[in-house]
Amino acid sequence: MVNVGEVFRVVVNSIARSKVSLIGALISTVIFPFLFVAAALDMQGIIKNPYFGFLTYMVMGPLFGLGLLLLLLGIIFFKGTEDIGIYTYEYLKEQFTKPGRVSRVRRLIILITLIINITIIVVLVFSYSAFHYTESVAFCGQFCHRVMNPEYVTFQNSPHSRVSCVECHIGEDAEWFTRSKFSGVKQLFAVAFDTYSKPIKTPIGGLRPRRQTCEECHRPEMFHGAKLYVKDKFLPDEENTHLQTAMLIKVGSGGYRGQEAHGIHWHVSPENKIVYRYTDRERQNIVEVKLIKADGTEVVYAKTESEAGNSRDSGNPDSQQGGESEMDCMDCHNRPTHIYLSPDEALDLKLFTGEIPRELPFIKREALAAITKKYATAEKARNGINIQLLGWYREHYPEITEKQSSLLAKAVRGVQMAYVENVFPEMNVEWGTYKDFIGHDDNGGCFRCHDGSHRSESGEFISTTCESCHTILAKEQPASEVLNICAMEE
């Protein structure tokens, strides 16, 4: 009669006599308690460090799985004839056919089944947790800190800071999920071997379908009317004069729910399909625009060869990366999340929020001079900004450094933040590295098409009328006066 305890002893001996099984047993036994405690702490949100999650799910989890695999392989392929007999068909047949042995074997089967099920559950839980970790903002933005720091910092300061990275960069479609994972593997190798580009190139062609992504939250049928927009600006004078520009942005409608397409979102109306041809990777040089109307007729607006320039033959690597694309959300909203401000905009924002005190004379002018200097690292930038501002006020306004040192210290911190939130010297991200196509600064954005040089065969030009998109109510006027104008408009 077979004793269950004896069978268990034979199994243990089998593990002990197989070096592979023994190594696997040691790995899984040592790793499991640490893995269990680490996972519990992570699930409770007690430890926020992204490297803790990596250690838990990407190091200890696979090691635990490897230990179990080695344990199983060692037992199955154990070569000892005496011990291997308990796994043969003849052995099992004998136990189920001889009276009195079935109940004992049943206990062993239940025990083995319980252990296997528990192991499977543990592996599945940790596999899911590992997958969830790789989808987290912490993994995307903080794990490769040096590489992704510009993207992570600007993401935190953006309107989409509560939207996880994978919502836009991966999504739910199986095709794009697979593509993104393969792309991620290549990126890991690039980071490991330091072959990634500095700065990181904008993945214009690498995002999943842009309208499908954006319109999950921003419903096009709800775009309508006009939006009052007030832009704050501070002059680089002694008083840091506060000026405002107020305008009505004609957001318009794409022509849904029976409305006629009008305003800015006329460009994404189902009644109009716009296809454009570009000659550079950044899609700043648009040489042809084709409008396909609802009735199928086409109007092509193109630049002449002299207007288009010779970028395709200039030897510029980007000149070979042209192509054709249908216009969608990202052609205007090209930086919806990773927003990099200009030096003026960054300082104006800090002055408006009070992070840089407006009471300090010439703070806008001196801050602008400090942050537009070249610095090798962010740390050197912080030190340089601090030294320059303190030195200037000590020389020209010694009473401020003596009696209002806390106010000056606050201003220095605000100026430093304006710099480190937008410039990342270690990744070669300087002021203006990434262009923003909202509006028409530096002849970009809207002016890529609405520049008066795209003409149809009939001689018609793409509209350059400012009133098509906005109505300016006040331009760079004192803030108090603009508030009165806006009140009257309302």
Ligand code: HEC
Second form
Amino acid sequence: MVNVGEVFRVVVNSIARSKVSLIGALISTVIFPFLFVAAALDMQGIIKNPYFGFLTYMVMGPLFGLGLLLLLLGIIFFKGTEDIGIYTYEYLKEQFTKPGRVSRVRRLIILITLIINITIIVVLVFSYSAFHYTESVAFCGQFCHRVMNPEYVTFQNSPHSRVSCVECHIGEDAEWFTRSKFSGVKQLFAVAFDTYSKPIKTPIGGLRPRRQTCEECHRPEMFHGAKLYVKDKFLPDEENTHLQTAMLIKVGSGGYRGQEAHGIHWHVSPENKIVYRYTDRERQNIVEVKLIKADGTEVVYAKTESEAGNSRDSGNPDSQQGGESEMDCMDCHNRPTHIYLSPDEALDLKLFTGEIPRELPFIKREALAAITKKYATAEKARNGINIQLLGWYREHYPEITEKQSSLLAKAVRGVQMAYVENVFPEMNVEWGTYKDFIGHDDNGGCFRCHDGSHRSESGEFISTTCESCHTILAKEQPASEVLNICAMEE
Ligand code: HEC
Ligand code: HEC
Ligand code: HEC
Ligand code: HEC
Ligand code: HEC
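Given the form predicted on its own above, what does the protein look like in the form predicted in complex with this ligand?
Next comes the full complex, and the chain you just saw is listed first.
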């Protein structure tokens, strides 16, 4: 039998004898009530500030833990011989044995037991909430505001703004969860010491298997047929002429229960496996595509030597990291939520929604000139855009400046938004920093493979006919006529 009294004596005396332990005990005792109240406030949702969460779970919590750790370390490694404190075993024993004192000590013991119990509860509750805090969008997007601002802003303006960061970046899987928490600690250090890269590089390593991530919510097997796509565009002329492009995008399906895989999602059907080889980190230059069919036969489409050398290089010296990868959702949907528009698209969207009034002559042209200038910070951009637009209208349309100043002010706000939602000078995110693989802007995206330069041994090319991907119903036609044109196509 272990002598409980003896163990207790050793423990209490060790704490009393070790400076390290005493410091630990002091830290824990001081932090404890604050942590308790803060955790309670947070759990009740009374204070929702991201910095409050950070203070509670990333500062006070670890400090409390550190206190307990010091206490333990002191007992084990830094035992002193002299008593520093007053609560030695001998002292306590005296309190117990002397008649009259017992009741006081008993009260003390009840108190200590109570404190220990509460501590255990706090530790449990705390670790649970700390876990949830690090999972929250506030932690990912707002606390590391400066670093994550581009991702957070674009995320909020995307169809996935109600999906939390961790649902895509971490998932439920235990293995990926631990991995991400470790890399998260590394990232916190990178932020603290300002060693992270600006802009943050993509593709990001260490994402968990990508299909698993998206397919938790989407099932391309269940898609079918085509989707009507209408794109609005405004010309840089005096009327800001509104044009529309309409087409049927052959979204297709991955095939399911007798329905054959077809169209665009044919790439992700279970019977097709596509492996490609690339020569740059951004995967812009794809030199070989291997299609492995269900029966095991393979077709290899390779770029000819001269074309492979003539690479669509990103011009980035540290991007020479080639590799091989199996094609999945993110080889097309690499920007499902961090969607950065081009200057044209950003303005067209604001003109379409009316945030930039279309009745202002030449607003598209002048706005484009203002937002494509280089600015050192978002604040300078806001000022620059304001000065430039007001100046131009004062010079060319003084009557608008005088009579329609509120319309002009609204336009300036809309143009500023088009800039700050897509360009983040503080993180070196300029127009076009992050490329979208959907479509074929600048011959990227689908045309990294479907460009007529990848040839199989038997002389076939990966298809380039426009019709295999979409049927164009109307290309840049006056907006009022597009519906009529579509109706006639039927
Ligand atoms: C719908 C899924 C999804 C959600 C939700 C999501 N992300 Fe992403 N994130 C991605 C994908 C996909 C990439 C691009 C990965 C690649 O290209 O390798 C990415 C890339 C990033 C990058 C690298 C830089 C970049 O823009 O490519 C950062 C940083 C990032 N996400 C942070 C966040 C933060 C913070 C949140 C929450 C505010 C968030 N993400 C929410 C899917 C998501
Ligand atoms: C937690 C669920 C969830 C996850 C995970 C998720 N999505 Fe979504 N996604 C949605 C919802 C919900 C919508 C519909 C939003 C809407 O229509 O407003 C959507 C919409 C989309 C759309 C259509 C967007 C549009 O413009 O209409 C695409 C494409 C898409 N997701 C791709 C992806 C990809 C790729 C991934 C993996 C990186 C992914 N999603 C992960 C829930 C999810
Ligand atoms: C070969 C490229 C490619 C691959 C691979 C791909 N998609 Fe798509 N996907 C597209 C295109 C193109 C569209 C239609 C255009 C758009 O929505 O912008 C689309 C549309 C979608 C939509 C919207 C469907 C609708 O009807 O609105 C969802 C959701 C989606 N994809 C999810 C996925 C998921 C999940 C995967 C991986 C299992 C995947 N896609 C793989 C190219 C691809
Ligand atoms: C990594 C290379 C690669 C990329 C990127 C790629 N594809 Fe493909 N795609 C192929 C290969 C290989 C085939 C099979 C050969 C063929 O049919 O031409 C194919 C076939 C297709 C087909 C015909 C499917 C069928 O029914 O037979 C469509 C449609 C298609 N791709 C659309 C797209 C679209 C849209 C994108 C961009 C969003 C895209 N692809 C991006 C490699 C790629
Ligand atoms: C491999 C598939 C593929 C091929 C081949 C292809 N496209 Fe596309 N194209 C797309 C996809 C996907 C989009 C839609 C992008 C999006 O969702 O934003 C698109 C978008 C477009 C748009 C609209 C651009 C805009 O304003 O947003 C036009 C115009 C277009 N394609 C023309 C063509 C023409 C002309 C050809 C033939 C020379 C062609 N495409 C071949 C996949 C393809």
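The structure presented is a predicted model; accordingly, all values stated were derived computationally and were not measured. If you superpose the two forms and keep the largest set of C-alpha atoms that fall within 1.5 Å, you have the rigid core. Positions refer to the first chain, counted from 1.
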Discussion item. Aligning on the core only, does the CA of residue 27 end up 2 angstroms or more away between these two forms?
Written reply: yes
Discussion item. Rigid core superposed, CA of residue 66 - does it shift 2 Å or more between these two forms?
Written reply: yes
Worksheet item: Taking the rigid core as reference, does the Cα of residue 431 move 2 Å or more between these two forms?
Response: no
